[in-house]
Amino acid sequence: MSERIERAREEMSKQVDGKVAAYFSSCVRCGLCAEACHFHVETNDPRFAPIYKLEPMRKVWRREQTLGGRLSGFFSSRDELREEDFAEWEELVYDSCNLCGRCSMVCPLGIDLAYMLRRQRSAFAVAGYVPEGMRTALQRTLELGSPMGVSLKTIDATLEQVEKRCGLKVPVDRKGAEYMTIFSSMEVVNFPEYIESLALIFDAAGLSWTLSSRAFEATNAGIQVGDNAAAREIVERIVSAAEELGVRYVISPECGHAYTAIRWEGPNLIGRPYRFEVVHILELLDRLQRDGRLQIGSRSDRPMTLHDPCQIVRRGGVVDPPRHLLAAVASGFVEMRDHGTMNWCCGGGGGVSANERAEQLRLRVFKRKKRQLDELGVDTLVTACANCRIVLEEGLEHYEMDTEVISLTELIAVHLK
């Protein structure tokens, strides 16, 4: 066996924790959790139930934390990690789960099945068996600071447009400031209209607040490839330059990922509390609407629903700021059937957006979100993640549904008194 695989083998088998043992011992395989997953569910292929995307790592829970598994390990080699574990899962566990977490939503035993998974894709890392989009992502992260080589010269350009179209001043590297905000690389270069809005409504509400030129990416590829030792780095890029500046708030933006990656995900990683809060930038315009500090002039009367972001929703629990927010602006707007903690996923999240091998697999299952769609017959989709933005977009033009999809900041920003 190559000193990789044994490093790899090591890895998963430091990935079996407590919580993931108990959760191993108390599954029952009912087969729930494949019926809440829309690649189970799209395809009726019994290798995309949830639990089944676990078997290494059930291997290695059961040679190493069961009695009968170091007992047959004296006389059978069965449940030894190998190679060929790593080569036939790869696919399962990178190309056919978002880390979305609607599995773990309907388990009679409450196993969370992502936070499993999260983990594997730990020892998959070391192996090396990483889809190759989602590994050039990191690289360009670690080397150029963001997963799609926005540099700061890109970010100084995209600032000066802004800043023209609106008339304001986008502050950078501000000390003192109240806020920072971070951004997705996507937002930067598909979504400047974002930055835009936000220099507009916290103009508005008389915010103080600033970038950082030394950490303006909030993605976070190393969590989605499973690379912690990347994943730590990354989140302590923001935390020394929020640190720096003396903010006391980090704005997350509108993507899931990033969400999770600072406010849940990296406190753990770095080993220590943040001297500043995370929130969310829907948390912060609800509460500053609330305040009385943000002035909604118009409402628009056109029909709207809300598609909730995985990991802001469900994994993150920012369930009712969207829909005071939306309510707000939109007399028209209808809720999905399943929405809030039970909508179902764009189909991009977990790095699947960035892996090009999925991408037929991930427009399939894409019609689980097409029929949600249809039932309303609504043709405006509102959301607050740019990663679902592009993700629904390339899933409507696939499936020819003429529905127009527009970000919730920018829909506030457009109704402000």
The other form holds:
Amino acid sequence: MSERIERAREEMSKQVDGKVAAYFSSCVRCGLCAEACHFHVETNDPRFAPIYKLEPMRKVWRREQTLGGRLSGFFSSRDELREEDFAEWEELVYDSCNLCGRCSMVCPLGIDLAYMLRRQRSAFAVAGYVPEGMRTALQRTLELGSPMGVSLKTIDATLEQVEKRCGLKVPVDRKGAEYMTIFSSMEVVNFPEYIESLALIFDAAGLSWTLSSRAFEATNAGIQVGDNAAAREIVERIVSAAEELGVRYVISPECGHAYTAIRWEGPNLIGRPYRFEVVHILELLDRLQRDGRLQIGSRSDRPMTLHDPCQIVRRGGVVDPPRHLLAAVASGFVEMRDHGTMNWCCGGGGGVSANERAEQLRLRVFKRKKRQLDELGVDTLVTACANCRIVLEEGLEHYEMDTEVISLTELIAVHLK
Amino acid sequence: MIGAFIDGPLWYFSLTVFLLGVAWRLAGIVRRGVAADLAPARGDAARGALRTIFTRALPRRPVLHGGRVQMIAGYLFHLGLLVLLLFAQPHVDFYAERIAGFGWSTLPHWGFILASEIAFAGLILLWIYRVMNPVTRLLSGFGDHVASLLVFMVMFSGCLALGQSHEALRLLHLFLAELLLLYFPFSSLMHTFTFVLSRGYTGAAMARKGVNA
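Could you switch over to the form predicted in complex with the partner chain, since the one displayed so far is the form predicted alone?
Up next: the whole complex, starting with the chain shown before.
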């Protein structure tokens, strides 16, 4: 076994904590998790059963935690984790898993498969079995500060355009501001309207806010890849900038994985709580509206539905705020059949959208979302994640559907008093 | 002589292996530990753990269609077996004599037969599904089939011994139950105990985030 694979095996072993051990000990191989996974239900490929994607980790658990595994280890190396396992499972671990956690919601034994899949990726990252697109996104984040190569110059140019359009100044590096905003680079590059909307809303609500020139990128490719050292470094950039500016809150943008990274994984990655609070933009808007600081002036009667970003809703716990906000601005809001914590992922989460190799599979499983939309017959789809938005737009275009995708924050800005 | 061995030393040996094995497995899980979550909680973890331990016993609507066979068969088997284990007259007599020192109300004979049939139907359906369905066929290993077979044999021999007219059949049933006890801690049958941990861990983690899992 090469030194790299030996280190990956050690990493896998390190990732088998008490929770993972309890999960594997409980699994009865019933396959119910497969029924919750769009990769399985849309392809019928049994290898896409979420628990099967965890076979490499299960091997390590079995060998180290069970008597049968320990005994068989003396006589045979059959159960040993090998380089071939990483090579064979790379596609299952990265291409056919969005870390969306829908499977975790249906297991009768309560197994949190997404938790295990996230931890398993750490060993794959050490082994070097990571899709090219995700690897380069991480490299760009570490070297340039953003997975899409967005630099401070790009931000400056975008802000200039935003300021021209909305006539408001976007504050940068303002010490003592109450809120610090971070963006996903997809918002900066593809949806600068989001930044404009923030400027309008925050101005209307009289919010004291700022951007940091040192940390503007919210997404964390390290978490998607499973590279914990890189993930820590990316989180530390934001934490250090926020603590230096002395803000009370950091606003996580309309990006699911960014929210998971900074709100839920961040403190654990850096090994300490923050000296500020993380609030998702939808939580903040909901709070401002309830406090009467965000005045809605008009409502849309267009029939529209909501796509719940998995990491914000199911894995993030921001379930009600998007519904409160939509109810305030849209009289024609209708829910999809599976919504909220049981929504179907857009197919691009977990780094899949950055993985070119997975594109055909991603478009194939988008049929699930298409079916959800066809059932409702609405022509407007609201979401709150730039990554979901771009993946949804690609899927809708692929299936030649005439559905408009809009951001919830932007919708709120349009209906401001 | 074999009868005395099955009734005596083998019973105590298998019970000891079962108890120590289960304790060893549970200790192994707890010893591994789980790192404290440093992210500020949005909800109450303990309440979430408790809730999920119970609510995951209920069917989950999103997989009702695709997973109906596993779910129906799972309920039939587990409920039937639970009733048999706790309320069948011969079992209660056995517990009273060997373990607890006291007995409790038992099922009438027809109830015993009904519970057996329900448990058998569930077990057989689960096994057929395991070998016929492409997903469960791929997932299942040798140990899963051994566990199914052992449970089936214990239940089948129990039915044969139901009349309590043949000592040999009673001994066969006890012997197979002892084999099951010996196998139990080293198999997926451990879910009988670990489900509390797995559901609890997930319920707690999700409740911290504000999600009802």
